[in-house]
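Okay, so here's just one chain, in structure tokens, the form predicted alone.
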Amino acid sequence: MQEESHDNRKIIVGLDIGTTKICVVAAEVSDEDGEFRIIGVGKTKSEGLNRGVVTNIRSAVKSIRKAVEECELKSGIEIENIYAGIAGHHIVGLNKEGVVAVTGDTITESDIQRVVEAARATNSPDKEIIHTLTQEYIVDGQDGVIDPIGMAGKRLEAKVHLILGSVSSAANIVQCCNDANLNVLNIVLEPFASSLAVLDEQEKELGVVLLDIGGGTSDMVIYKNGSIVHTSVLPLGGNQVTNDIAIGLRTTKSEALRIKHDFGVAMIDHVEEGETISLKGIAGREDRVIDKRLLAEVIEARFREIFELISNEIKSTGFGPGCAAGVVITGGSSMMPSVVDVAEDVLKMPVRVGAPTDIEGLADMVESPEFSTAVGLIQYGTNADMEEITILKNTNNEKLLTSISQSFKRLVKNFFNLF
């Protein structure tokens, strides 16, 4: 599968299908060095999704099409091929190992293929492998090997991190894109894509937790020694904060969303005494004036709960003490004022907000945490020959996600050293 070409320009498009928003970013990529320049951006409210999973295909298609059309208008191109993000509580990360006997005197690509296939063996009939990320190879007990081809050895081991997702959830994303007249070149885990956009190599080597806090879920990946060692998705995000505001302040969800965006603060101590905000009345009732600290109290309570769950998840993995670079939070909900202070207080780790940087082209439109996934999809697309999704038509003309094949030529290198 190939990226789009317009007037000899290589174009890559990332589609972030979130619970609260759809983001589309188009970039022109240089054939010489792989650098890209943003040429188009589209964003619209998401419909037909809940916690990252498609619940209404027609509504989701309409939202996707609207965001794509906005991006097409800004970029002046017609979008056909895209890299699509996937998230949701169905995502599972597994660390697996494979072992094979080397067939000759030295290790060949065929040996690499066999050992990775051995590591990929799973017993999950309802889930498909989305990514196979190599962590290291071990040759006759020597660990830390990045590229074993050509090395002498008799026993070859591979440690990999598998990211699996629901077959039906992936198929529904592909179906939505197809119905929006888009061809899916690959499906990419959203927090993985976000990590490509906001983390630097030093953080990955030192060990870091990446939290992508969206509207419906909080997605986590943990890096250690440059590779992903843990993946998980928690079913809590910004929507729960909005719902709490609506209930706690007795107002509509639309009004709760407005005051959250306009006046929200994640820590009550950062609100001055006596500050007030105006709430629109419901069903013809008069507007109300409330203490801004009351709003902050509701927001802080929910964020503390989210970070407590994240803290428990980090502790359960056993990788927390090795994350010397701390925590990087991104996604739309990370833009809430004072959220870093709450996160540091709960997680007891250094925290920063991550967003795409050093972007060329329409930089001012995408250098924001809410575009981390879409920009990360562009960066993934510049190395798309690492993995490939095969989308076939069955006898009923339905387009389904049927398999994910690996390019073993690229698996001989550490996945993350390529970025």
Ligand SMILES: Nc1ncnc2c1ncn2[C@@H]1O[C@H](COP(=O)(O)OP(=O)(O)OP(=O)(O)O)[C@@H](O)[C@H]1O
The other form holds:
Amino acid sequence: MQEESHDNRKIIVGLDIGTTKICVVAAEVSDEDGEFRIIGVGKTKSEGLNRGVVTNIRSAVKSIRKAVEECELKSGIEIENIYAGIAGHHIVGLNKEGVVAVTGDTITESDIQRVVEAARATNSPDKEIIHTLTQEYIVDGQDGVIDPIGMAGKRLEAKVHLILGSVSSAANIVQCCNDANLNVLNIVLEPFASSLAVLDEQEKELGVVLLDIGGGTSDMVIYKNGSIVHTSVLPLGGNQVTNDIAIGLRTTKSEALRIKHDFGVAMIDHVEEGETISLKGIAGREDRVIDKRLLAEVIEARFREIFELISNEIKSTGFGPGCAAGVVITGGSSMMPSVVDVAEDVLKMPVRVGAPTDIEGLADMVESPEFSTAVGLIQYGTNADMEEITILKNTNNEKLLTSISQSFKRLVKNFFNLF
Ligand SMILES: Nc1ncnc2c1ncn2[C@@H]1O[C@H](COP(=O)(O)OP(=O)(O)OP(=O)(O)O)[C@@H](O)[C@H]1O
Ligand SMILES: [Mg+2]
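Could you present the same protein in the form predicted together with the ligand, rather than the form predicted alone shown above?
What follows is the whole complex; the chain from before opens it.
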């Protein structure tokens, strides 16, 4: 089952379990054109998670429930099935290839299934495959084939991008959702979801780097010729910026967060000399007045470090020079003023901020970079057959269940019908 039905309404719900916030977005999908309309949003402070990994199941479940209830109240629906995001430093992206001999005269679904299975063969017992994203097929040496079914050929090759994650991290997310009375239809890599919400098809074709800079992690996916060719997650994000402000300006984390949001600028040169801000005194001490440039200096230093790590990562992939559409940054930290200028200065590529756009329904509530992942999860849900095979985890019986796309289900059915 791909989605819930409420009085014949097709509902899709995305659950983004972030380091700083948990948000739930519900959408109604039109039967006619597949377009969706946002009907509810719920957002709470995230508890029990660190850098995308569950650290306290009970706290995480409570936060999830709270966000779900808020969304239920706004939308007037009861939420059961969701698409959940996953991120964290345990995520690895791999480009793999598979080759098979075509069994008949023309290529069939069963050949596709075999070649994708061949490409999926990995040797990582503690990791499981979260996504299998087909880049292209090669038929008798001819590359760039998108849909080879029905084509004549003897040798079929598939190039895929596999996204692997730690078995226990994925299981913990499913556990949290199940404990919060939610059924996980699929787990989706967060930056992949974000990319679906903010990138343009042309950017994906030209080559683009998508960076989701959240609170705990900076997640990256690189697209080339319309497909993902690289995935990575760096354990750095806006929380480090907040910590640096607290340490650098000798204040509490909550005060550091307040001044970061209200007065933060990522480039010292963009702050006029002589501008000041008032800092609340700690434990009854007097308020202090500090130079706004001092705040910008701390923020700029950390963002430069984050972008330098990202720059090294892009260089190590070799895909940087091919990314003609540059870099799109999203996630809550992309809302920091002047962050684009620091990013361009370090990455030496054109940079823009990306957020969900052209949204129907409660658009004003989600057209912000912090909702890119949740809106992307809905987009994933509306096109749930975009992967050849999707793996669904279920911890109820401590076993991994394989949820397979319609075509594969048909294939399995046909296979068993032979006996
Ligand atoms: N207006 C703003 N200016 C600067 N930073 C902001 C602003 N609003 C939010 N942030 C920062 O964005 C970060 C949160 O981003 P986001 O909501 O995308 O993270 P998350 O999804 O909870 O975390 P992650 O994706 O890392 O698990 C926090 O560090 C927060 O301080
Ligand atoms: Mg996030």
